[in-house]
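As structure tokens, one chain now follows by itself in the form predicted on its own.
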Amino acid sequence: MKLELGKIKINDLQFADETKVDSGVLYVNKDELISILKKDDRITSIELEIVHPGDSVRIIPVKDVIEPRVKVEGPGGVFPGFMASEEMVGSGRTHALQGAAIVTTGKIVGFQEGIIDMSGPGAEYTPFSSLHNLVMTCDVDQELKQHEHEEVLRMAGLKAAKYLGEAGRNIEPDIVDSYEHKPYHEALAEFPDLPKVGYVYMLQSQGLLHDTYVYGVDAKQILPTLISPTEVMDGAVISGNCVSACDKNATYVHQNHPVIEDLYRYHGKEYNFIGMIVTNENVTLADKERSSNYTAKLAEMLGLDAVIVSEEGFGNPDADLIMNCTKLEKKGIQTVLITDEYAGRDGASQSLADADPLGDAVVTAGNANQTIVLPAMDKVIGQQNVADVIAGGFDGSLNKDGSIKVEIQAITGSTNELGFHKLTARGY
């Protein structure tokens, strides 16, 4: 499978009479987009606002962040299983409006939803403060249950991203990157002198409001399986969860996957990147055992020498992470783990809820319990009063002057476990 990803650089975002891309500016017909979104009669009201890097704006609570894209050649379409058929993606050509994003917000659904500050110290902790964001504030029918509310906003975000992505269909990209995933018998024979490396991609799937979708299927319903890295880069994986904002993989992160990017960057130079396994994070011990056993079996069948294993979330998923690690290591497959830490505000507590001596190669994305004071912003989009109840906040987080004291757990993407942002730590 060979994917060409054309990146159209967006330097500005403005409302206009026509939705189009012109000279690096994404123009959006606000009324047309609202009319499309309001076809879902479960939405009672919707507001669209544009924010730019450096604006004195706070967005809270953030549901998801999505990059606008369009499929211009090859099978499938954007967001398969939701906005397109279940036809396999990962080949052909896709255009991405790089530098622009859809951000969804509205009434809080699960307490693990976060904050994006577009300026100030909080902006340094979220990768999404550097984007030109079209923020969608949606109110929905009050009779909807929590999971229905989440679905409405998730689908609205995907529809908006698809609509904006169409503006890039006939635009010549600034950059075209190519990625190829060859059939396994070819991949295994290609670089015989290099170690064979794979990637185990753990997806958050721990019950209601902890959903991630693969081709539209909730990941809690799957057994671990092989997936082409190009499929992930082409939108096969979608976020639908309300885990802590700091280490939630927003849809934007799945689309712009840094681990896959790096594995391709050094493929054929330092190692032979064979492929990847997508797996879930489970609630019951039996499900954890089954998925970790299956993951280790697939890695062994591929003949891998080493794997990277990334986690999404913390606490309960730490058990899945360590199970994957130990079972791979016992098969002679070396592992490197990517996680973040909940080590207490002083950094002195145990970082993970589970551990094993075989997990001796770990990359951390930072300590989510670290506290920060976010100064008041000139404008708040959403509902700032939820600062006291979202994960990372506490009673008294929101001050009368509009400033907020929280753990960085509350900041969207601050300790992303795919390494999508800046934080890490070094052990001695």
Contents of the next structure:
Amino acid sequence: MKLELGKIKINDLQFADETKVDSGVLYVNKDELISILKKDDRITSIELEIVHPGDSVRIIPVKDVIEPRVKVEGPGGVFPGFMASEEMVGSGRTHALQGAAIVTTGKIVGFQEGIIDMSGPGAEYTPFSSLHNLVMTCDVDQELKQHEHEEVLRMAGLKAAKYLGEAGRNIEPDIVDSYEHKPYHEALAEFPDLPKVGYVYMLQSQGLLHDTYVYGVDAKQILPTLISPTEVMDGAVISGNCVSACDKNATYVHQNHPVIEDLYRYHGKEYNFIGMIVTNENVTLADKERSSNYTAKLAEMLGLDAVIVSEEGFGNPDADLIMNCTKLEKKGIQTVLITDEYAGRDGASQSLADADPLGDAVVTAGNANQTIVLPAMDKVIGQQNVADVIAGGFDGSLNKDGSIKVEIQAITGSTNELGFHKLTARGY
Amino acid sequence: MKDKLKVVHYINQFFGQIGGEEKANIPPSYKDEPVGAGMAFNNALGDSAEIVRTIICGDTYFNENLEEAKAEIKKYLIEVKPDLVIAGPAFNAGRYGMACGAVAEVANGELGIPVISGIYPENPGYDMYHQYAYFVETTNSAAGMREALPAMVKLIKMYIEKDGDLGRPEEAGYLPRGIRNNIFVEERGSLRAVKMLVAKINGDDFVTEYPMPVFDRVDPVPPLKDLANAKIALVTSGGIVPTGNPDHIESSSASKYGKYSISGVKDLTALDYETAHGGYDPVYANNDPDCVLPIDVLRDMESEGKIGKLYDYYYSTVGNGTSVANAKSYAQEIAAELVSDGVQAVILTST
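What does the same protein look like in the form predicted together with the partner chain, given that the last one was the form predicted on its own?
Now the full complex is given, and it begins with the chain already shown.
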């Protein structure tokens, strides 16, 4: 499977009469997009606003961030299983409007939604402050249960991303990156002298608002399985998570998967990147045992020598991370783990809920309990009063002057465990 | 030029030149001048800092009267308001190391005063109190004073020069304090992971960014023999609280726990209870809080005589994102109360 990912650089975002891309500017017909989104009669109100890097704007509570894309050649469409059929993606050509994103907000669904500050100290902690964001504030029928509320917003975000992505269909991309995943027998034969490496992609699937979807299937219902890295880069995995904002994988990060990108960097030079396994993080012990056993078995069946394992979330999934690590290592498959830490506000606690000496190679995305003061912004999109109750906030987080003291746990993407950002922690 | 830093020096009876083991029972006292090694510190520190008070306490007294000793020393420190505390060095003297550590806990943990000390890494004082002081590594006996003293002076001078920002332990020359600090680095995490993977495969040196801790494993206690006469308590990390969350327990990273009376309560209803937990969809727990905190079932068992009595209170916190250290301290406090109230067993419910 060969995927060409054409990146159309977006330097500005503006409302206009017609939705189009022209000279790096993404123009959006606001009324047309609102009318499309309002076809879902569970939505009671919807507003669209544009924010740019450096603006004195706070978006809270953020649910998801999505990159607008369009499939221009090859089978399938963007967000298969939701916005497109069940056709397999990952080959042909897809265009991405790089530098723009849809950010969804509105009344809080669960507790675990985040903050994006477009400027100030908080902006450094979120990778999404560097994007031109179309912010969708969406409220729904009060009768809806939380999981229905989540679904409405998820679908609205995907619809908007698909709608905007269409504007890039006939635009010549600035860069075309090409990624190829060959059939296994060819891939294994290609670099016989290099170590065979893979990637174990753990998806948040604790359920009850902690869901991730693979081709529209709730990941808690899957057995670990093989997936082409190009399928992931082509939108096969999307977020349905109300998990702590810092370390949930926003759909944007699934689409721009940093581990896959960086494994391709040294493919054929330092190692042979054979492929990847997608697995889940379910809550029962039996599920955890089965999924980690199955993952280790698949890695063995592929003949892998070493893998990167990334976690999503914290606490309960630490057990899945350690099970995956120990079972792989005991089969002689070397591991590097990517996680983040909950070391307490003082940094003095042990950081994970489970640990094992076999996990001797760990990359950390930082201590999510560290607190930060986010100064008041000129404008707030969403509802700032949720600062006291979102995960990472506490009683008194929101000050009268509009500043907020929170753990960085509340900042969207701050400790992303796909290694999307540059924050880390060290022992002092 | 910066003002001279005011320093208080803590030492034991031996280094305080009062006496050996026979004087180890003396309570804390002080002199407003350097004593013993303190004079060498003062000379070496020159214009940068000066010991203005020396606190001396017997090692046995300190360890056998821990709270009294700490309170007295806290008083001495508040009187002087030093910029810095030097403790020891304690080398591998166990009681002295524990005392230096406890002084650091008071000075740094309670009063926010930085502490520089010297210790042998296997001294239990380091294990117990490492987060409160910058400990320079010393040899295991006082014969190493000739090396320890200049190493501590160097660290103090560095501390003054860098306005307290010593940087990482291996760079500055102190023993790790077990504190995790966030920093931004040049390369994103995924690339660091790929490079670490290459190094691990090739057998090259690499440094893990998080050394895995040795985990506490607790052996289960033997089962109760007589359930029908046992007093049972419920403790939950599932966040069940009286409606309105009166103690404002956080939805994640809880900084506290609540204790609530269930005397006379037979069933938790959606009207009176809810969950404060932010880590799961609360719909079901809010509809019927008994599914997280099963009061209804335990009341049935109580009336059927299967258990002796359900304890009159339950304890609740939120497990979501709560650090292990906080969870451990809540558990210690809760367990002490339960034991003193004659509770024989606890059912811990999570989510």
